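Read the single chain below, which is given as structure tokens and is the form predicted alone.
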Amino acid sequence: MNKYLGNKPALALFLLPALLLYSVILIYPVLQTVLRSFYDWDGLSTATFTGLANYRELFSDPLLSTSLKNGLLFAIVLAVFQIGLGTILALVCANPQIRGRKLLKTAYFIPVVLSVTVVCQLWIAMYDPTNGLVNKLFELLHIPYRQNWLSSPTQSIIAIAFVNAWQFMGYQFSLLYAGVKAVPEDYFEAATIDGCGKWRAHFHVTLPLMRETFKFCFTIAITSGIGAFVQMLIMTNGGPGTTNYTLTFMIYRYAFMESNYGYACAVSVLLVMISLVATLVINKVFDRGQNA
């Protein structure tokens, strides 16, 4: 094996097709987006080079602060609901003494296979201020908390984020459950023999050993929140007003509604940069904890 791995020309020859394909599919579009962000371009006519004008306009755009705040809120809801609740459910379902855990695992994953459009229409009906199930539940519990969920400028982004978190919790749950099952049972049994209760043993043994799983799950949740788009488009079309805009919704508006492709490319570059920084920070935080 070492003989073949040491043949660098042969390795380069075999890697070349994959490298070319990766460059065409990923690197070339990214470089084109960065290049177009320096132009005033409507997508059809000849582009005009404007330097950093799109970026100067972007950082004075009032939609930017709204989009960044909504992306952060969306990411927090996904992280808390999908990873927090998903971890508890994974620990429960990993316990062989729990009856019906196979049915629970299947039930958690069902929303993932549903169409996003179907799920959004379902929750639009449930959020209906007059006949929606959510307000009806508050009435049944005699809680005077009747809300117009999707028309509220402050609550609608949380309501929409919850829909995304609910639908894709099964995906994160699958990753977390696999992480729990990958922890050697000997460690857990040794902790319980030393006097730890089950939940304390999970806290001191299982969760620290799931560091790589958590790093991957947090990366998915945070980047998904920053780039959220479909649920806003279907459920409120970015409204009321522009209160539910995200960076991705800004790209959609400027590229396809206002034909300002150069400006939309500048927003795209900012979105990629924020996602990269978030990923690097998450990796740094988890790697620091591992080396401590």
Given for the second form:
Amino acid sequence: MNKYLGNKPALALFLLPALLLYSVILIYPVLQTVLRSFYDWDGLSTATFTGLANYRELFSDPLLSTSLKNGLLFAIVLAVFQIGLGTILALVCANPQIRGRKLLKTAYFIPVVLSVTVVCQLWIAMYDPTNGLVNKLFELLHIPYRQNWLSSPTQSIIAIAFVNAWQFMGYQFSLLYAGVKAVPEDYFEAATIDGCGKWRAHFHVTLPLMRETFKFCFTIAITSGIGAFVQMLIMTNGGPGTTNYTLTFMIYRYAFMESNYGYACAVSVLLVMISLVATLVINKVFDRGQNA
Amino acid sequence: MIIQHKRLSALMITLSMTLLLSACGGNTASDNTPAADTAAEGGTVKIKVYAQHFDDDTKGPFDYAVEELKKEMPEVEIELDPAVQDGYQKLKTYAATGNMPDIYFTDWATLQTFAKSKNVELLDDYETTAEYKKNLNPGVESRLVAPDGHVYAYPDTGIEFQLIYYNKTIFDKVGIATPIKTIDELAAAAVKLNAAGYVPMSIFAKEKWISAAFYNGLVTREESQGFGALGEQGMTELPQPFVTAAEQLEQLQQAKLFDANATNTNYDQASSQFYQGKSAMFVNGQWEIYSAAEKLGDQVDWMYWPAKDEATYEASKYYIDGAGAPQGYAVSPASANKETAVKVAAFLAAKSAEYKYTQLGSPIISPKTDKPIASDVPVMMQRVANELLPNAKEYAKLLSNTQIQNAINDNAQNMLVDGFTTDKFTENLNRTLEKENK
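Can you swap the form predicted alone for the form predicted in complex with its partner chain?
Below is the whole assembly, all chains and molecules, this chain first.
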């Protein structure tokens, strides 16, 4: 086996198809996007090189601050809801004394397999200011908190982020549940024998050992938040006005509504850069804890 | 071994560079050299047409035009490529990949992009264009001749515009006198209708263009050019009529003219609200007349846009809230049968218009037709034909600047939300005007 693995030209030859495929599908479009971000280009005509003009314009675009703020809020809601609640549910479902665990696990995952469009339509109806379930619920509980959820310039982004968080919590839950199950039970038992309560044992033993799982879950939650798009498009079409814009919505607007592909490419590059930085920061934070 | 390794590396580098360099290649769509017209003697000429063909309103005119074409040009065989409602993205993809159909139906925004990338044939010098121009209905020239003076497409419809529809039964029941002439009267009507449990006006403002169109209706009371006035170089501040209209929109929003969920209401929801008698008014283009008449019969009618006072209303009620943007059947310069395609495009547009006039009773068509109206025309359309069109003083002007138009769309939609003020509206628009018109 070592003889074959040591044959570098042969290895390279076998890797070549995969490398080519990877280049064509991933590297080539990314390079194209970066390249086009330096051009004034409508997607059809000959592009004109404009250097950093698109980037200069981007950093003075009022939509950018709205989009960054919304991306951040979206990411925070996803991280808190999906990972926070997902972790609690994973710990509960991992407890063999809990009855109906299988049913619970299935139930948490059901929204993940539903179509985003269906889920959005469902929540549009639930958020309806006049007849929606959410406002009716407040009314039923005699809480004076009726809201115009999807038309509010301040609340709608949270309301939309919650829909995404709700739908994909099951996905994060399944990862976290696998993470909990991967922790050897001996450690947990040793902690409880030493006098730890169950939740304390989880806090001091299970959760620290799930570092890698959390790293992955946070990366997914944060990058999904920064790049959120579909829910905004279906639920409010980015409105009212541009209050629910994210970077991806900006790309959609400039590329497809204004035929300004060069500028849209610049926004795309910024989106990729922010996602990369977020991933690096998450890795750094979790690695630092590990090395301490 | 080392030599082999180097060869392999060189091969991989070459492949990567090929990919990278091909990325820098120019667009090929515009490089297509049109072939000569291949109308073979005695043979058929195949013309591919990308056109809307998805419901009765779009199938009827197109199928009629194709049937008529068989009589006029039997050698031409039409291959239909049904258009999808995707903001012309599919068409742009055809252009980007050099697969343009011979003839395609599109709007002004797309025509502008295609003109730059040479994906649309300039029709200025064709004899067919001269004939088409001669046969236009008066006042619709802006539908054929673009603001840059060129002809890019043959239009079938005339200048379409927006109307306010109202339910006469609900108005009578609640005690609202018609016609509503002023903004104050409209605001007072909204209060009465709300008190009676009705949504005063349905608007599908999830689509931003309709809230902008409503706002444009208010603007045209004092600035007949409408949004077109904002395209002038040097105009860096929102003119007073636009500020007044924004104040009026704010006043109407505060009087709860629109549903609380207006910015998240789509066409189906808004129209069904109106047709089910839950709302008293509805705003849409004149094309809604057929549906409105079919669903509400003589309970429904349309009204002119209200103004700040009665005198202004009387002076401006024939300023039309609709601008004549060029659109219609265009021809690809890459067509192998370009000469024939130009004639076919003009023919399809003219016959499509003929169908709309004779079968649907729509007077909103570009080319004249001498054939009689064959179908029952809704009373509301008769009013348009007999009262509105002959008296129309001016149509709003086209605003070609997409950035300014988008800023208006965003901010007009924002005006339907509580807490968004005229000051904020003006500030946002001024920022865009400063950037675009300076």
